[in-house]
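A lone chain, given as structure tokens: the form predicted alone.
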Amino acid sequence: MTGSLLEIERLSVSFGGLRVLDDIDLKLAPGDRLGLVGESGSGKSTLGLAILGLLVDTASVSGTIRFAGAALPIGDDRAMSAIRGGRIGFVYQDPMGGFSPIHTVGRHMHHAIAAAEPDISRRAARERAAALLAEVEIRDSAARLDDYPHQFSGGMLQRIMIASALAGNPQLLIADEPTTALDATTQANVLRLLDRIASARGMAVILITHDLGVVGRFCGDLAVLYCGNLVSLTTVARAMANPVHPYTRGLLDARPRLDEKPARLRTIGGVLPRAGAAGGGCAFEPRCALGRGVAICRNERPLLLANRSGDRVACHLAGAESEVAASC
């Protein structure tokens, strides 16, 4: 396939008048990886969620989205849920709210290939299952089947949790926050996990996190949200080296450093204002060490623009990245 996998136009969702995304505009190819991020609140998973039609009945959405060149039918929910599972996958981020206690983990899965394929024998399905929890490292998958979610571990759930998504072969998996409750270790065999599979199917990945650290050693596209807003679309690579929004390079110095001692946690001063609270000026202009105070960014909303590099920055001083570095 060539072209567009996910198009997003002008995505805009609110609750009770209050908007939660604003104008949100994305595009994703076949096998692309795009990291969501953003502090808590900022409206990552909101977005994923929208994607899939999995909002409540009291959002209001507006804007379009296509997938595979076709308009998602966001609301109507029959019709959904043959997209759910069969040509979108999600893995939410809590694999141990993910799972009902009293049922076994083939009774999960057989649950999750049937909505996929609901012609499917069950014998046929238990075979699927079982390559399914194979195939995301789990040993004796057959025999595994016949467990209950209390009988793994954090990590395996979060496995079989990726494998329930992979039941329907999606062209593109959304995984909201799938490696927070791990640690380090069992973080580090998730992510190697999807990118092996990922590679393997020639899937794409939206992977909606806090975590640059995760983004980095996963994603080759960065999304950057703040207060419902898409405030930059770079590379990874290009962000790494060189964030040209305030927010961008605030979330990076946040991460922890071991080469500081005593160890020091920077923050990003203030607090994330709630949703219709910004007014008619830049959201983030409140707590920017550049913008903070500058009558352009306090009364005028920026707009999503190109730059030189072909990345896009919602920023009216994003062209002075050496005053940026040396006042963020």
Second form
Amino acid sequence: MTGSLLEIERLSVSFGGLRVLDDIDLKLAPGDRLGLVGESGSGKSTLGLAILGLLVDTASVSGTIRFAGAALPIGDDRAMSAIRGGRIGFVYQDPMGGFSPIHTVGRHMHHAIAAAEPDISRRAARERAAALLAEVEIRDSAARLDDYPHQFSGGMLQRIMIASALAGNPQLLIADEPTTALDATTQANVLRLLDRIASARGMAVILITHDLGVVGRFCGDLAVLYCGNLVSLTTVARAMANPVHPYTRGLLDARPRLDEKPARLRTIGGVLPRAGAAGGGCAFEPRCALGRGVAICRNERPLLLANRSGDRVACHLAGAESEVAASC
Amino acid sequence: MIRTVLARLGLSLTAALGAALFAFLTLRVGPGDPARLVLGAFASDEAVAALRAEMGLDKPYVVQFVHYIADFVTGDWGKSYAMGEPVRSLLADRFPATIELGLCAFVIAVAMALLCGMVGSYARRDWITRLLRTLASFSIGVPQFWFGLILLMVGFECLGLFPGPVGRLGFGVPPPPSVTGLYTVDALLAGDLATFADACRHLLLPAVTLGLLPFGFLLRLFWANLDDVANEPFVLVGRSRGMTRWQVFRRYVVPNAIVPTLTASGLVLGQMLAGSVLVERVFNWPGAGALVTQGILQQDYSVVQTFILLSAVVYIVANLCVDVLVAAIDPRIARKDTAG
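If the one shown is the form predicted alone, what is the structure of the form predicted together with its partner chain?
Let us now look at the entire complex, which starts with that chain.
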């Protein structure tokens, strides 16, 4: 697979013996948009940080991550610093917290630009910073470089965050819930902006979110994480039309809808088990509408296997599921 | 920035007046009569009343207070009843000595706290953090006079590296021509390096003793602030931009963590300028501490009131500097002042 931008193989992450990510396999081609979805605590943010090599010191990581053909030097922080920013960009969920309150936006931009290109002159860096801010539609961008973060709105800050993530012209952008902290209108604007920039630059994006609506608008592929396991990897279109994995179906059913008015939102019963608490069987079994109590689900770990349509699903009942679904 | 300074200055003056009023009232509300103390138990009531009138103590408190403030501002600090000398000449040598000791201790405490805090927070080796944590606990827990004596025993008696408790300069070394009253500074101004070195050698042990407690306090505070800021999202974001751990630490973590530490260090400075009686005793330092303690016991109003106001002024100037420094670092503070 020479065409892959990112290849994750058997990636596992644990914190003090607790497995937070379990044997993740994932591939991404240049320009791809992958939505990484799961409940809080499913390990989606951990996966993003693992790719960036920014997990805390106490995390133990195994497996390989290949980026643009070469294995990432995960354990070597100095070597990873050269890849972060320059090759892989990152957008954090909370734009207010993502900026040092005592530095101007221009300083932040300068730091990001200088990290990717150490020899750049102050003047050239400032011009680049202004151009990047203009790219994310900040009006009067050159003058606003001297303003402090508290002088911007949340939506503007998130756009500036995107601009600083673009400083090194990355081939991959990892956006960790980039719109969660914003109101609905601003969310739509930021997504539209991200869409335009990613298309124009041919940049691949991993969008980490728990909002399937955002994935539907923005992503081509959908990866679903449950309790540190990748349970489903399909295209967004197929997932929306016919979610094969019962967990994906549950997530889709839990979305609020405009065309019907249920008394309350549908939910998936139960809670996410504690990381590493899963026994020998499928981690979703206790909450699964199809497999609860089924012997094979309880006792055997389902593997992530390709099905007829080319999707990959980790579910013993994935084949039988469409008939069961039709009958209810 | 000018508005910030003015706003703080206004607040500070109010604080100084408050301090003066507090000192004034505390001395007068307490039991005893200075005139009686001066004249002795066997003086006639008429003599005491005459002296009270001469001292102005028969006037209402309000008048006394206004006189006190007006005289302080014009430089007439009154006479010590107990010593029969003008307060000005009593404090002329001693107040600078206290200031020199306090400032030096303060600089050592802050510099070491900043250094150790940064090392402790940045280092990833267990033994370094454990060592520094122990040092912080030791600094806070150890009694000042005991530590001073130990320093003298080791530095003077055993190693002979430092002079004994003989005051500000060695025997036979004349004080430098007085400009600021601080021997180290005056010696440098006069270009007299030998005197400067001697003054420094005499200053170091008492300053370390006096600075130990604030060092421990500031170290803990700064360290905790650094650790807090290191968990802020902007640190993660900075790292994701390709900055190294050190770059992010230097650019984002330290400047953000230093603001509350600076504010606290301003408060500490006030303590150091006033509260060095014990250390002055141990090292025979000719500061104002002993004079003021004696003044309080003898109800020597002018000495105590003047010292308290002088300390308040120094304290205010120091905190004003800190405030300006903080406003220069943190744009949100300067903005709050100009908005309000």
